[in-house]
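One chain comes next, on its own, written as C-alpha cells: the form predicted alone.
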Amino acid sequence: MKIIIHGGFFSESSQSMETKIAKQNALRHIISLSYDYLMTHSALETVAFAVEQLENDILFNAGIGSQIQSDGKIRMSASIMDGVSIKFSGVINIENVKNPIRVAEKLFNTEDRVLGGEGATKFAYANNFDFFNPEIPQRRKEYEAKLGSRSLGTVGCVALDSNGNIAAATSTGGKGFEVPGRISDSATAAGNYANQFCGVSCTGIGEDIVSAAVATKIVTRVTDGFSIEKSFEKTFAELKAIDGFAGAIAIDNKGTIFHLDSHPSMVYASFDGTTVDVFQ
C-alpha cells in the first residue's frame, strides 16, 4: 500500500517560514491519517479521504479557503477516478459546498458523471450536501485589497491499495482573480488521471497542464512500458517545450512512488507504510 498527496505550490517570496512549517506538519498529519484509512478501505475511496482532508485545512487553497474569481465568487473544481473502472467523474466551478470532492465521488455512479456550474450546485443540494460558504476572511482581503495574487494551491491524492488497485483525487479553488467560468485542469483527465498501471494527480497553471494534457500522457507511457521516471522525464520535456508551470505526483502498479515539478517548489507529501517524505 502506497499513498502521496500534493497541496500546490510553495511561493517563497509571499508565503512565510512559519507557513511554510504549518504546511509540512498539515502534510504530515494528513499524509499518516490517509494512510491509516487506506489500511482498511479501498483506494478509490482513500483518495477522496485525503482530499477531503485537504480541503478542510485553510492552509490548501480547495475546499474551505479557496481563492475569490473577478466577480467576487468561489467556484472550486474536482475529480475522482479509478483505476480499476476506468471511471471518472468531477465537478467543474460548483458553488457553496464544503467538500466538491464529496460531491464528485457521489456523481461516480451516476450516468451523467460531470458536471458543472449551477448544474454541479444543484446535484449537491438534492443529494444532502449542505450550503456552505467557503470563504474566509483572508481571501477577502486579498480580493478586496486587489492584490491580484495568483494561488497554485490545487490539491491531491494518488493512492494504491492492498489489491493493487489504483486511484487518484484532485480538487482546486482556482487561481484567483480569474474570469467566471474559466475551467481548470482539475476536474479534467489532463489533470487527474488513473488506470490499472499508474495514477497521477497534477498541480499547477491549468492552461499548461490542459495544453501538455499531463496526467493522461503520463499514464499513459506508463501503460505502454515506459518507467514511471521515463514518463516524467517525456512529459515534462513536452511541457518545457511550451514554458508550462506545473507539478504532479503519481504511483505505479509497481508501488513506485514519484513527483516532479517544472519549478521546485511543489508541496507534497508520501508515505510508503515505513517512511513519511514531506516536502522541505
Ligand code: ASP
Second form
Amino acid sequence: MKIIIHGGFFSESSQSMETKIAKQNALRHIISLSYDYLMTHSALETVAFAVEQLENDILFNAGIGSQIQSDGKIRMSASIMDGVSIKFSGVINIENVKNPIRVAEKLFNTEDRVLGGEGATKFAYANNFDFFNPEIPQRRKEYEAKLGSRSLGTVGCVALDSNGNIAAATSTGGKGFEVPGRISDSATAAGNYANQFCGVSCTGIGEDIVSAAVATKIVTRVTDGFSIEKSFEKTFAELKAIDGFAGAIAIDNKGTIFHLDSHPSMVYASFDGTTVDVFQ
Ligand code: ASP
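In place of the form predicted alone, the structure of the form predicted in complex with aspartic acid (ASP) is requested.
After this comes the whole thing, all chains and molecules, with the earlier chain placed first.
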C-alpha cells in the first residue's frame, strides 16, 4: 500500500514561514489518517477520503477556503478516477457544497459522469448534499485587494491499495479571479488520470496542464513501458517547451511513489508504509 497527496504550490515570497509549517503539519496529519483508512479500504475509497480531508482544511484552495472568481463567486471542480474500471467522474464549476470530491464520487456510478455548473450543483442537492458556502473571510479580503494567488493550493491524492489497484482524485477552487465559465484542468483527464499501471494528480496552471495533457501522458508512457521517472521527465520537457507551469504526484503499479514540479515548491506528502516524506 502506498499513498501520496498534494496541496498545490507554496510561495516563499507571498506566504509566511508559519503557513509553511502549518501546511507541513496538515499534510503529515492527513497522510497518516489516509494511510490508516487505506488499510481497510480500496484505493478509490481512499483517494476520496484524503481529498475530503484536504478540502476541509482552509489552508488549501479546494472546498472550504476556495478562491473567489472575478464575479465574486466561488466555483469548484473535482474529479476521481479508478484505475481498475478506467472510469472517471467529476464536477466542474459546482457552487455551494462542502465537498466537491464527494459529489464527483457520487457521479461515479451514474451514466452522465461529468457534470458542469448549475447541473452539477442541482445534482448535488438532489442527492442529499447540503447547501454550504465555502467562503472564508481571508479569501474575501484577498479578492477585495485583488490578490489572486497561484500558491494557495489545489489538492490531490493517488493511492495504491493492498489488491494492487490504483486511483487518483483532485479538487480545486481554481486560480482566482478567473472569468466565470473558465474550466480548470482538475476535472479533466489532463489533471487527474489513472489506470492499472499508474495514477497521477496535477496542480499548476490549468491551461498549461491541459495543453500538455500532463496526467494522461505520464500514465500512457508508464503503460507503454517507460519508467515513471522517464515518463515524468519527457512530459515535463514537453511542458517546458510551452513554458508551462505544473506539478504532479504519482504512484505506479510497482509501488514507486514519484513527484515532480516545474517550479520547486509543490506542497506534498507521501507514505510508503515505512517512511513519511513531507515537502521541505
Ligand atoms: N490547476 C488549478 C487550475 O488551474 C489551479 C492550481 O492547481 O493551483 O484551476
